[in-house]
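The data below hold one chain only, encoded as structure tokens and taken in the form predicted alone.
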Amino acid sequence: MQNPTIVLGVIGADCHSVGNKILEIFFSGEGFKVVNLGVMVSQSEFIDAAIETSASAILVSSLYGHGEIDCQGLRDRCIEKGLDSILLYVGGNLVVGKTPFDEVEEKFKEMGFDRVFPPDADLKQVAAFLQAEVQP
């Protein structure tokens, strides 16, 4: 089996680039084919890249706190474009304020994300989830 392709980027008006590059290096080292869209990525750009590359997963990051707004409707847009079964992972500082993570996780799962990670997530664990959940 060839290495699964994942699309990653920083959504919305967020321009935090250092973590994005760390994710690219890490997931490449874990055997994934990484398509890194960089920062300030729109939902359409994530979806178009996933279609063009036959990606198994979209990994969305957000550090500026507006992920809840930026990610709204992403699952529905994926379904509209035929990506019904694509994995959607999201992580970072996803909301403004000191909201308990379990509440943040619940919000994003209700929006259709398969996995939700805090800013201090263990990347090895994220990679293990991805390896286990990607479609062959």
Given for the second form:
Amino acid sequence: MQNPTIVLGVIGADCHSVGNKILEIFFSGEGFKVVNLGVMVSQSEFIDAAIETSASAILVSSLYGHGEIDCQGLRDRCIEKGLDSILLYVGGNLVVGKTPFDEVEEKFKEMGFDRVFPPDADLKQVAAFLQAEVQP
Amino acid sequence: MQNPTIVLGVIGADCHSVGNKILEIFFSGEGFKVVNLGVMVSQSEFIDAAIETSASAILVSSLYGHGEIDCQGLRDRCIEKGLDSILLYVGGNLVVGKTPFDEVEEKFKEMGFDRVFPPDADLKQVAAFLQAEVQP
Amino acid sequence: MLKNKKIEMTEFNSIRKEVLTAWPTGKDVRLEDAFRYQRAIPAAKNFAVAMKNALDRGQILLQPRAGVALVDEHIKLLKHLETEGEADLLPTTIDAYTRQNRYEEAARGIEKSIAAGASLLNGFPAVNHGVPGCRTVVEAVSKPIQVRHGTPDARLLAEITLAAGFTSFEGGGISYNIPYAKKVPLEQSIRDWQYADRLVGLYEENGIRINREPFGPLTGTLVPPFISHTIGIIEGLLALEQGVRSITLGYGQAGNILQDIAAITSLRELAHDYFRAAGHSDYELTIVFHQWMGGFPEDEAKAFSVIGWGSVVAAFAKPEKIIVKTPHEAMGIPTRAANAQGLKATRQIISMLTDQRLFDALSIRQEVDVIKHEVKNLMDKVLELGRGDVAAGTVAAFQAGVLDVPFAPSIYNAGKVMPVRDNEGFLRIFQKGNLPLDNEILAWHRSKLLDRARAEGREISFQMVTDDIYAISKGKLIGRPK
Amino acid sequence: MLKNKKIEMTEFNSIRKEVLTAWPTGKDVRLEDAFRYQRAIPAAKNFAVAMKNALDRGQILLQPRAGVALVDEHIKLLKHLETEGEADLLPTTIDAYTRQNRYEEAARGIEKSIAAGASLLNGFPAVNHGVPGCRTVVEAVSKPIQVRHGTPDARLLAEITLAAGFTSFEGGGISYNIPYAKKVPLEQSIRDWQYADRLVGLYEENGIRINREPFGPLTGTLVPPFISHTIGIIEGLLALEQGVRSITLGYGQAGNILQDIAAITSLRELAHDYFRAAGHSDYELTIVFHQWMGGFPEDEAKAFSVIGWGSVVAAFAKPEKIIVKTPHEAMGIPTRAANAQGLKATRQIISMLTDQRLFDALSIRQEVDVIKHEVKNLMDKVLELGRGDVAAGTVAAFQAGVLDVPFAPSIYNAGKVMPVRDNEGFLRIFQKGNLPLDNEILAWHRSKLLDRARAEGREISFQMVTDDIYAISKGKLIGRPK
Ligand code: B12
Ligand code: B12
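Previous: the form predicted alone; requested now: the form predicted in complex with the partner chain:
Following is the full complex, with the preceding chain placed first.
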């Protein structure tokens, strides 16, 4: 089996670059083909990159609190562009303020994300989920 | 009017002496005649001292957490011994553990204390209460 | 080509026209009105004055970060930090859309926040609220207030907030681009910040001193001091050239206390060197220290310790200002309660340590020797009283008050010794009771206490002891008179 | 007459009979059974071994205070401190009735606590629970466990708890009388503690090392170090004479870091001096530091800072053990959650500071000079690139990577520089990118990093950088390999 391609990026007007660099290094190390769009990535940039590289998953980060606004509609746009079955993961400090994680998870699952992660997500575990869930 | 006499002490098996020394110095400075029994004072020692010195008030301290057990019955004993109208104040860390002060106050008022004070009681205020409430 | 040269007024004015039309609220800004408004602000609310005073008095001022979407909520937040949190200086942290000049998205954020009944923006969208909205904020508070953001092109933001009475403006052409933006050319951001600095210079020339603060910590993540120092000094030079006169250079805690103290010391010295070498002399330089700017522990107890450690370092390094984190740092924008907690925890440390000097091996050795000397005095006497037997000697010593424990309740304790702190917070002896301390040591204790008495303008007295007993729970180490 | 002389066995045994009949649970104590039970306790659960290891390894062990009325509840509490709080050593704090040998009142407290469904006692009434109850506790936990109290006559308490498998016993004839009692003659309490020490000596002679810890802080209120040192040393001498071999002397934080560090240093040196002068050589001396023992602030944020400051001092003074306070200190017996918070906050500081050395004026000056040197390297190049103009130079410098901000997101930033911490936590350069640092400085950075690589037994690598980024949120400053 070929190494699955994943698209990484920090959505919206968000400049937090440290976690993004860590994610790139980590997932490359785990054998994924990583396409890292860096910080301040718009929804269409994510989608274009995913189409161009035939990616199996998009990993969206949001740290700065505007995640709720920035992520709305991403799933619909993916479907519009023919990315019917692409995996959508999202993680970071997704909402403004300290909030019980269940609430955050529910909110983002409703928006169409397959998995939602807190800042202290176990990355090994995330890699395992990805391996299991990407379409061959 | 003569300076009112008050009896001070730390009840039970309680050895916390620092606050007690502060109270003695403070109330003496405010013009009260202070009879300080120190730490580890039993209920009968309080009552005997009050009778002997014709005190107008007993100020009970309890810091170590056993206040609830140690203070029970003090009002009844006072009445038994003829101290019908003596003022009873109590203060300190009166119960085991951090507890909302309302609950503590209610508990000790039910036991027959006239006033109940938290550790950060304003001592000037306490002196004013005493001045106003002692029988001439 | 980009030059470190004062922008000429004709050029400034032509740029200005464009700047003010970038969003409708820009048209409210009129400089003459702004100057009049600023001149009416009392000195007690001027940020530059506060920083200068801190420098003169050797104080460390506390400032939190805080900003929410709506004016009323923002005011409530700031008032809480002012009263409950006892902040010395107030912030207005700007939201991330405004930082990118995305005022339409900010407008949507405001609407959604109103609808949700909670702030969905990570800061205060000052441009959208315009001069009137910002003035409502400035007028509601009683402490000097600063704009804190992360905006590569902050020209309109500066126009609006300075016209609204803010007296300090954070940022710089490097520090608010490189860590905050992805695609803004550095040349562009430096130019745009020259504009902001020139605007501050105009206020200065009209008798209004506005404080400027380059953002020292940069990415907040493992930045060695010499890198951020260099950038800070450059931004300082750029600002001075445009007529800025009150400048606060920043540094983010690196974690090793030695390096951090050396960093604060060197930043101050270097900046003066470079500023003077560039021909500047008429300026006020102050230093701000940022508590740990990297990733925080999620556990609040642990976060408190990170906050505490930053405060300890500040207490020894003596910057004029410290920017305070909160126990929610790792989780999200703090509640106002958490924000006040960060301030209280910081205050406790800064106050507890305020009288302590940087220690070194030599003075510790000296104190070690003193203690050894004192113990020998007592021990010799104990053994003498016990005729060589320590147990018997102890009983006799307590009887004689040769051993005497302050504040002990035992009737077998003489209770004659009265300790008190000296002027640096060392515990010394006020009343020796029967302690067999020799004259040399006693005279030494006495002289230490006289230092304190002099500093406090009062006699050595029992009141000092009482004050010392309460001190730590009141956030001090030494119980000074009010 | 009272003498510092080993109690003879005939005398000991005749006293012992009396002691064991003071309360019915005394009759369960049989020494042969006790020795057998103690011998089966693994070394990992022996307190004396833990203290000795800490000394050898230069560690600071964390210990909370905790005790409630009922066995089951007490076990739940200790297990929480062990797991959630990650305590290194466990306590069992005894209630105040037991401390006064008022076992009947303790019995009533137990009954009332059962009825109330909550502990109405301020500690664990070990005598009333007897050997079987205490063994249930000892067996339920996996860390070494100590009896902490304040009992002038602790003979029965010692008999029961040592027979039950506790491996450390706090207190002393002076320190558990003078601050804790009102009317107990000192001669009496010293005698009674000679008994307790002799009992520990008996265990020692039977191959079981029990740790003994005189109570250093006394009243916890403004006690100058030389007073508590003298008393601690006396109690040490008394204990050694009765055959104790593992002894931990204590000191309560005074508040000035210089004095506190000097106090810990002098306590260690003085104790050795006096112990050796008295002819002792076969003993293990360790030091315990108590976080602030006086009145605490009621506000929890402020209390965290007091806890944090005590931890900072400990980190520099390097005792083998630190006794941890909680954010509830001023209010009442802490909940187990608050108790764990105290441990976590302490751990965070101790770990963050573990690699830092005591700083002194000289080494700070040295670090100041290094930073100045580095800045000059960069600044010279910036000005060179800008042909004297700092603005132009800056743009060029970023383009060239002469200025380069680690981890910055901007595409105008070279992003080639990689910082990393050295072995003391100073930030140094790992990959210099195009920074114009001269060879002298680079070699110096390199040598600092090699120190770390050597200490960690791994190559200087990017992994170190990643590890450093996570370090503070994991409670460390330097990201060491596991
Ligand atoms: C350093 C920092 C900054 C630096 C960033 C420099 C840079 N260019 O990177 C500076 C100072 C510039 C900065 C600015 C701002 N920041 Co900031 N910042 C931080 C801080 C302290 C650390 C972030 C960090 O680097 N962590 C270390 C890395 C390794 O962890 P991480 O970023 O969390 O990423 C990991 C996980 O989240 C997870 N993860 C992330 N994404 C994804 C995605 C998937 C699919 C998965 C599985 C996992 C995953 O894995 C990553 C690697 O382990 C955090 C608070 C904290 N965490 O302690 C605040 C924080 C993120 N910042 C915050 C804010 C609000 C801002 C500002 C808006 C200013 C403000 N109002 O305070 C601006 C943002 C401007 C903008 N346009 O984005 C808030 C966000 C609030 C919220 N969500 O409610 C935080 C939480 C602080 C706070 N409590 O207020 N910040
Ligand atoms: C110092 C101290 C000790 C010293 C005492 C030395 C001595 N001889 O005085 C030592 C170390 C020996 C000690 C021992 C113990 N202590 Co202690 N101790 C403290 C501590 C840290 C400070 C007390 C103090 O001196 N404060 C300064 C003085 C000035 O304030 P104060 O005592 O509160 O008194 C003022 C007010 O309360 C008020 N007040 C008091 N009484 C009255 C009465 C009236 C009428 C009024 C108006 C006002 C008033 O005015 C006083 C003057 O301002 C407190 C916690 C704290 N407060 O931070 C714990 C504390 C009181 N101790 C506590 C306990 C439990 C004990 C022990 C049982 C050990 C244990 N299990 O931890 C033993 C007690 C043994 C015994 N037989 O009593 C608990 C009590 C818990 C509870 N109530 O739930 C506390 C609260 C700590 C805690 N959070 O666990 N302690």
